[in-house]
Amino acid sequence: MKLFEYQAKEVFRSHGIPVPPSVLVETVPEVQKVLGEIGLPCVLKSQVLRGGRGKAGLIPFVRTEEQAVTEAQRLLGSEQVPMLLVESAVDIDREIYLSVTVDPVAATALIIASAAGGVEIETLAQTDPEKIVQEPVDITIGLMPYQVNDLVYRLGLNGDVAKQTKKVITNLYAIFEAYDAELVEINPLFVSKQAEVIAGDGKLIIDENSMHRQKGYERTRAYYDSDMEFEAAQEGIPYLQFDGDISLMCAGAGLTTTVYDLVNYEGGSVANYLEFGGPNYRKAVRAMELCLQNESKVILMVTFGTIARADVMAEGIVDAINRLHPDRPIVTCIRGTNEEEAVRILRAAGLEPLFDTEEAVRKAVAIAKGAC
């Protein structure tokens, strides 16, 4: 589970990592009344779940109030964009790459740091490797205070910069431990031009399988991009929401990935990915519910079935059929264990059962196109 900056920055905090102060809003009144607590010039950061929000200008600095109105209206008017952190700004003098994530090859933590923050990461391994200091942690053991001094060693680091940034590792470190993270990341960490060392911005990540543990967090419409993202969510069924003609509706996430890659490759294009496999075989009605919701053309239906039995998805599917009458063709491809009893549950209801996927995806994308 990935949190939003104001929910990372607040765990910062809690665990001594400075952050600039801020106030989190979700109108633009909000905002003009935040300005005096927070002083000018400050920062309006979007609170969305995803990368380059500086690039996309979802992160405007602005000098007076009436250009944070301006921006505040401009960002608050948009769909995806719904809550403001208004952060104070900071007297920049240079930025540093801080984070702890996980080597799954070696079985270990993993610090990457470099002192030339602010980029992006991964360019930067390619271009200038030699920048990234990486420094693997044993989980067992945990880290070393010696570790702590030659990562900051090797940053260039010096004085009581040096000091401040190992408590901000030793500190960052106690997160990822504290919080099961997969990720837990400081891009950038100002030095400002007073020698502070301040966390610009916050991201953490959370494995998903340990959120019984971490109490909490709750997934809100907030961090989904669509009412259908979320409402699946709150089913249990993995989905995803796209632009195209076909709908997906799965069994296996393998095999949806599959099916996705070969409507592409056949020039079609997916509105939606759905997998109802696994404990959501039983699931074909709410899994329908959401692909109608689309403006799709067709519905692709893919499955194949041991434990999830094919006959058991086949009669879920007419279930659907009979309750939500869908306005648009259906293309089923039901295979596995029971599947003659699948094959006749289909044509008994006026569907026609294929037995190739790539068959089956042809004509997914025949039937989009017009073609058929």
Partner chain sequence: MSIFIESDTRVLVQGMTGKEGSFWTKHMIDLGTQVVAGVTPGKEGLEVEGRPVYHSVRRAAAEHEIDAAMLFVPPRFTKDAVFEALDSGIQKIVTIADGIPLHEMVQIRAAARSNGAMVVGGNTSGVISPGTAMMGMFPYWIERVYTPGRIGVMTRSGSLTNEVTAMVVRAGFGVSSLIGIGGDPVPGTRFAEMLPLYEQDRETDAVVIIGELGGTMEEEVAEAMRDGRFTKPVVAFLGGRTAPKGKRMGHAGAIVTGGKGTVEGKIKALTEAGALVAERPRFVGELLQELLK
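Please could you give me the other form, the form predicted together with its partner chain, since above is the form predicted alone?
Coming up is the bare chain, nothing alongside it.
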């Protein structure tokens, strides 16, 4: 679960990582109200989860109240920005990159740092890999002080800035541990002209499999790009919204992604990605309801299940059809455990089950194009 910047910074603050003074607001008058507290110049930081906010003009730097109001109106008026973090500007001397993630090969935590902060680390990894320093950490032992020490000197830091950065690294690792983080990142970590070390941004992604022990984060609408994705998430159904005309209702990430590819290869376009497999294979009614909310022309079902029994899926599909009376054709390719029974059930309901994925994809594309 990826947190918003303001949430990550709340975590930073409570774990001893300095952040600039800031206030979270949802309306333009609130922006005006907090300017006195935050001061000018300041930064209006759109609280959206996608990256590249700077390039997209979503974190304007404002020098006057007038400018602040104009920019706040632009951002909050866009409907894509539900909240702004109004944050004091820092008098920046230099920027550092800092993150903790997992190294799946070495089976360690991995601290990544660079004295060249403020740019994307992926870009830096390609252009100047020597500017990146890494420190693996045994998760069982935890981060040792000597590692932090060595890291800051590898970054070329000295004196009090080195001391402050050691504290930030130590606390960042503590957050990584306490929050079961997939990634916790500060980019940039500012060194101000007053030689203070302050987190300019904050990214914290909590491991989905550890959410049971990470209380206090409710997935509200703001975490999703669309109403439909939010609605599907409430059901625990993986769902992505597109603007094509074929609704996918397929089993598992791998097969659904492959069907997505095949639809594109055949010249079709996908209306939505929906996983109807794994733990969701009994949720045919809810899944079909989601598909029907799209303006797609056909629903394409492709599965090849093991635990997810084909006959149970078929029963679910027939049940969904009886309840929802879908207004568009359905193409099925339901295979796997008990598939003979599935075929019987589908045929009894008047469907024509297919057995080959590519054939099913071609048929769906043809229907979408009005060819049949």
